[in-house]
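First comes one chain, alone, set out as structure tokens in the form predicted on its own.
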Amino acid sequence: MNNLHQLAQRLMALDDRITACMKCGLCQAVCPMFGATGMEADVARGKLALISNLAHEMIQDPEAVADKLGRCLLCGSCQASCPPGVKIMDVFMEAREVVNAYIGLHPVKKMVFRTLLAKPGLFNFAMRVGAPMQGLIFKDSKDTQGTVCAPMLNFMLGDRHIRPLAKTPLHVRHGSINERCPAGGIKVAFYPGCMGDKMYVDMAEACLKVLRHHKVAVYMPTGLACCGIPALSSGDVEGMMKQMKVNLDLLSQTMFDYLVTPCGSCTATIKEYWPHYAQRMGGAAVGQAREIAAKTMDINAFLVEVLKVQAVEAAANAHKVTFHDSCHLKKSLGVAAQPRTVIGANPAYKVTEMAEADRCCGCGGSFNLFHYDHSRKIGQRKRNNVVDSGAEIVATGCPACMMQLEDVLSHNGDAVKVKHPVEIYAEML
């Protein structure tokens, strides 16, 4: 009874949050989703009249509402275009929390958000296993992204083309940083994300030669966990804050003067939900989160906003470098400008922009697995305007960006590649 009394409360709060939304439609605009299917359940007016009778809809078909709050990639553009300014990722988060609650975690969550990925002793030993078998499994896709593909599990995984896991893990390679900082210097902890750690590895190492070039001292602790946003956008809450709790205990054990990251989502999370959910938590993770949370920066910015790196004139020979503003970065973080200044400060690049540089490549993290055709069918239409650039490189500061465009080139054999603008800077240092 007592549930029932909490998840009535959460109900009614939800609906106080929803009042603002004018049901104007210009959400309709920049939803991806709603370019892909054209459907009016599919774009955030359409959720929040759902989430507005949620009561009603979950006891009729507790299963129907989680699948309609799963169809979106929660790329926040219907929250930076919404006039009266409802915050309808918030909304959208606690929703699929409340449904999670009613209708339970499925066994494989579960397992993988609470016992996985918050125990990172184990996660990194199934990945060392996983590693040296995937040829048993995965054929090269036979194309300029470097990707393999797995046909025998299309069923499972969809025909996706995916970068291999790394031979050795970034932490493997370095095992526990913590670099003396001289006086006057700065000091940062690198916070590769799993992703630059397990997969992406020369992302994270170029990372790692530029603090170096740039005399940064690096702390970077072995042990560090997911940032949590995949169990978080999966609803489930509690799997989050445990691998939060693992992060603020290690990165709480020395000083530093900035915690910087290559990826947007994990940016994103750390400053704008560790705060937040670690109120739950209470006791110390308050202050801690807190206080992390106002040191982190993308590390774009970082080089352009505190190390001061600035483009110069790009030779007469320059490669063309088209960017994809990732949705956490531009319209959660607002950075825009600073990874196409660090491009820019490699002479043999220039940016050269693409059209709707800023709309959702399609990835949406788990959206992408449980709703693979439509992450492809909006995929493409990034994929066509990147080509359509002209470029023959493709930069973004997201490493599920980077997943993302690797498989939507691949799939049409194009030559273009795709780096992070810190790869770009790096090569001329």
The other form holds:
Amino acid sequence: MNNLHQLAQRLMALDDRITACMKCGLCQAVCPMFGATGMEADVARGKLALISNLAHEMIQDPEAVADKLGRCLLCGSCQASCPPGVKIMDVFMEAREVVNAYIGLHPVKKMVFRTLLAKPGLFNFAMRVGAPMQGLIFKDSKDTQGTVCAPMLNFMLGDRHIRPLAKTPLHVRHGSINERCPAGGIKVAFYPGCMGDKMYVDMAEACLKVLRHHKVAVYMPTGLACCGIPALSSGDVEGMMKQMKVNLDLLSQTMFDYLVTPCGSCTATIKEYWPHYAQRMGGAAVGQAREIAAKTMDINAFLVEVLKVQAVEAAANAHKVTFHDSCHLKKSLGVAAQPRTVIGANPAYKVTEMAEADRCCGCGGSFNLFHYDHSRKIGQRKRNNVVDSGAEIVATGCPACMMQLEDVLSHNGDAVKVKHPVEIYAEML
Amino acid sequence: MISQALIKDFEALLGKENVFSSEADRQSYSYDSAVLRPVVPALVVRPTNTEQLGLCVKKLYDNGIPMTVRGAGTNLSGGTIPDNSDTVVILTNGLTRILEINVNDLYAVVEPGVVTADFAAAVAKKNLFYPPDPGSQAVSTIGGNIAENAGGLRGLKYGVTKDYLMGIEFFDATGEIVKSGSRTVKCVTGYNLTGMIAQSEGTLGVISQAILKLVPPPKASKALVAVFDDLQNAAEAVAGIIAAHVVPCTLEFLDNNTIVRVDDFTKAGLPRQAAAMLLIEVDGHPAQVEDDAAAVERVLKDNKATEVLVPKDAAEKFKLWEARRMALPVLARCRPTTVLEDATVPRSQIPAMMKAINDIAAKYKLEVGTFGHAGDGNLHPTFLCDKRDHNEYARVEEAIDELFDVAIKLQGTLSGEHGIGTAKAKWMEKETSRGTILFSQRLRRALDPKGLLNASKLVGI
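To complete the pair, please output the form predicted in complex with the partner chain; the form predicted on its own was given just before.
All chains and molecules follow, beginning with the one already shown.
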């Protein structure tokens, strides 16, 4: 596609959905990006207007529109509170796809999405080779969160304080798991997600521990690929479909009752986007994706709804935990009460709410890579709310949020630890 | 066309990050919430202190460049759409400081870009109350509320934005600072320019600071919901409540189509056969609230309400009021375009106005849902259409013409709270007089000889 008119024609497919925007502007109240910049082109109303203008050939500059579209965390806050209920996320995803097809995907992204993330063997190899070398590059940030920074790689990583890669990823520690399901028992496929496998391995281990405690049989094949959300967010549907294909093939080999993940973004992607994009792949993928999506649950929701985990009375000296609602978990999946129940199941902890608990933390996956300054600014507001709550721990149901929270808390020198709700629950088992 | 030199000047004054000149950025300031044609401005500037604001105005005036001031861009009459492609938009969302909340003297001083709901929350934290609550309060700015004299649900008892405006500072068209009003309850120093700036829609000056009145919050409140199978009965109940010397803080109304549409969407089990629902809230001292609520209940029953519900607690009230909260969102989902009007009539004329609205909609084959503030006769007939269907949209425009004729005949007004802007300018003379238009234009020309401040809005210049 190299013709501007063709680009406009393809975007016209979104026109009906964009016209539904009544331009009330209420998205300004909830948009984290607008909160940081105050610019109309950063809020959903502005972006929808720009997509519409590009579709109607009122603007001739697709690069500028692509740039504006990229300035979005895809957190879905606007959609969740949109009075006329515009399907904003779908419009943004599709617009990114169309515009990026015109402009072309950044070569680095292309390599990452189509090759690295779609070929788990290669990705795992790269990460394993990388992990032992980290000591040479990374320096301990000497913080409560246990992050590292990389002054030598400042040109690439910026001033980020991040968790180091695990020395041994989850799939290497365990190999392929495929436990027999006892009669009348439950069997789950456990999808740790890239960060659960390679970065927050302790968190993923806590999930396995909890599943074992509840006598749930686990299926966790090696070779799972990325869920596809980073590629999709960058408008690379082809890359996303490659990754999904790998996963569908693996996950269709064994019978299980539920697929659980400790990552709100993975869960939302599998539930919402896999069936949608499998339609384009056709064939067996359509049924596979539909079936898997129906069985997919966030691990907190699984613990509460299926395993009936309940909150108990907190001990007198219980640690204060505040919970950050990750966008995909609350706004896409409607999971908000369950993780709080999971935390409350451990009497050594009690939940204390922060202000704006469901306001985006500013990570937004690859948004953080390309707009680190805005990401930090948005994160600072979250950090202030966390610290103001007086909690010793902030819990959240998404590893990307965990990474962002650790980065901002570490930079502020705060003694607040970051945990997944399941880690808190697992401590008592 | 704006010169590169001037853009550089603005960048030097405001910082590059506060001057938006790219096509994509300019296009995103070409519209507001009104269903009107967008106009792309030449440049967008965002001062971050009031001194910069004054310098921006002066620079634009000296260069003869038209200017439109914009807060959150939520107004419904086109007041923040640039006049033409030479216009520079001045954003106020860089001026967001609450300068003072005085709990002893019950006032606050704010910059124009403060968001209404943020301000109300800051005031509530000090156990005081700022009542104006326009529908867009989560994002709208105080400056915009003043310029449009925004209303809301609490108008009947608490009044509207102008009733809380004690004093104002603004830059005139040339960039001179003008001050009027005071922190005192009484102030007769000079002309009441404060009153003049309220609802001036950015045509007389650029607001830089406002002194707002605060009140003690009510100690208690109670809500009631009533269902009627006849519109006339609902209207008589509204009149009866006032006649019983009860002034509810909220007295809201939903018509049959709105009830049905909301019920379709929420499946809440609303009375689908009802001609109207009234949602009422009384507030004040706990003892008075009990008395008032009992009086309201009596009046509702005397006026043949088929059902009166009194929620037991906040949770139940929240559920019952869902119907009102969902009215606009649900209507907006029915069709691609939502044209939200706000013709207002004296309270007693609501049945006549409702009949006219439904007759006009039938005549032009349009769907309309009406809800609004029954206590102050401020109805929101909401036309559901698709602006891309030129035939249908032409019928909407004709229907609205006719609607305003009726409102004026019933001694009402074109706009209770949404403003005139460009959307309703052509009907101004019909409601007022030729003299009113001429007087207003002479006033404008005297204050703004080059005609640069939001020139096409209200009466034009």
